[in-house]
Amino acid sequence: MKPPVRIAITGGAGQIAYSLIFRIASGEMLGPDQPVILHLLEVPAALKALKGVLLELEDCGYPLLQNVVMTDDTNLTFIDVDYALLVGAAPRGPDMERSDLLKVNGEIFKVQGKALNEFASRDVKVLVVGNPANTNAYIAISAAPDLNPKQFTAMMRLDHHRAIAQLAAKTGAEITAVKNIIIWGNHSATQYPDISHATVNGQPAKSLVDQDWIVNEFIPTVQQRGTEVIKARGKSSAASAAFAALSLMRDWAMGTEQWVSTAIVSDGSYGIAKDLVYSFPVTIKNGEMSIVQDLEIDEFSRSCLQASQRELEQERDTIADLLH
């Protein structure tokens, strides 16, 4: 057998990690033959919770499973881990602004890039799903000096999904059959998810639909989804949240040879300003993410991409405090 890796899972007794911890003790993020020691953090107040999910995962008895860690000490929950992801964050409230919740939260994904920084595996890679997770992935990246910027993402793959699964439904086509759909910018309502080089069982997607569609129905429903979850469930995305977080990670330590979207550091493709944490069309090879590059951007999709750049420039300025 492999020796184990250490994972860890922030907001470990929440329901985004509830769906998530057990899939990734089953073997399905790493493959059947990784072991693994998962470090699940929680609040205080939600340790008993938390104890609850340890005393299940005993009673599933799952063979890639060699230890937990248990914890309300951000510092222990980092040790020598080799994956990370940072699900708990504070939830926006009743009146909050998003502005609001980028300081609170801000504050958390500082403690943490600094917990990171000193006490995680020096080839850590950490995945931030805790919203707003692009501005909360730069502030953590910013607390951790010592790691490379490359070492962070932040999640836009549940978007990725949607956009996915939307067309596929709209042209009456398999999932698989679905390539290379784009996901830019922002983890909220100004993200772009873009089909003008996607295929549909090798046919140009934008052939299989009009205009008005993409505009009016496509667009707006991807962006919108998470509220529309709310509305109807009267909880935000979970399960869909988690299988996105592990497809991820799974990919990034595996490999993939799609397109998939995810928000990474800025390296100025595409004119975006470097250092913001934007979603971009990557691939991923022996756990390196690279940009897609040399995509023909038309005039609609430069203006989607420019006013993401523009919110999360804004984001960024609203937590300058927090990067000293």
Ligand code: NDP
Second form
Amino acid sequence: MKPPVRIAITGGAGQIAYSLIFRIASGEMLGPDQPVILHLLEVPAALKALKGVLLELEDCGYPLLQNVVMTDDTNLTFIDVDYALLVGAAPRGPDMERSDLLKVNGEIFKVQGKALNEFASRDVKVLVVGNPANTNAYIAISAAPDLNPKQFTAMMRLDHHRAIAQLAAKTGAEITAVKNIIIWGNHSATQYPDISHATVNGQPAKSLVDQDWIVNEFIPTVQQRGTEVIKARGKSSAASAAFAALSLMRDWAMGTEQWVSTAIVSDGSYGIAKDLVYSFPVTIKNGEMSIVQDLEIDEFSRSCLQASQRELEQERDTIADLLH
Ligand code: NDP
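Show the same protein again, this time as the form predicted together with this ligand rather than the form predicted on its own.
Next comes the full complex, and the chain you just saw is listed first.
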């Protein structure tokens, strides 16, 4: 048996975590031969509910689950962790502006960035799920100067899956027939789901659908899918978000030659301002993500890329005072 790896999940009693924790413990993230130790963080008020999750984990008797650390102490959560899935975040209250949400959650991610910097494994891989995910990741990175910014990503993978599913349904193709979909930008309504480089069974996707469908159906459906789920279910998406988080972490650990969309620190590729946490198409090898280079960007795409960049710049300005 391999030695166990330590995986931190914040917001352990939340609904995404409830789908995520059991799948990770069963080996779905890192494989059936990789023992795990889970470190679950919650706010004090949710520790009782987290205890319920712990009881259920015990009842599953997962062979790969060696231990569970359950705590409301951020520092303790991140000691020696190899992977951190930062899921917990304060929800937007009824009278809350987006800027208020940015600040409330920014404080949480500043504390967590500091704790990761001090206590996590030097090779830790960090996925930010809690919203506003890109800017929360930006804050955590700023608070963790001893870690490489490349050790952080913010989740765009659910949007990526949604876009693949929409294109597959429209063209009547298998999910696996769709390749090279891209989600650019922010995990928000300004994200740009892009099929310019996508193929379906090897054929250019753009030759199979018309521009009107792309602009008036595909893009808004992907952008607004979260809202559609909330309207239908009365709660935000959880199982699909958990699956997306798990898929990204598995690819990060194991590698993938498929293009996947994930938000990482911009290196200036495609003219995107350096240091913003922006979603690009990437491939992953030996734990390193590389932005797919030299794609042709047409005028429509360029304006979409820039609109999402502007939103991220505004978010960065809103939380500027948290960075000190
Ligand atoms: P969820 O588990 O449903 O969601 C957690 C976070 O993930 C939210 O910010 C949510 O954003 C976000 N998210 C990102 N992508 C998606 C997506 N595609 N679909 C849905 N959500 C997405 O929230 P709960 O309220 O059920 O649970 C949150 C838990 O976090 C609570 O138990 C709370 O106590 C805990 N918490 C823990 C903290 C900590 O560990 N330090 C700090 C703050 C809270 P959105 O709100 O936009 O849906």
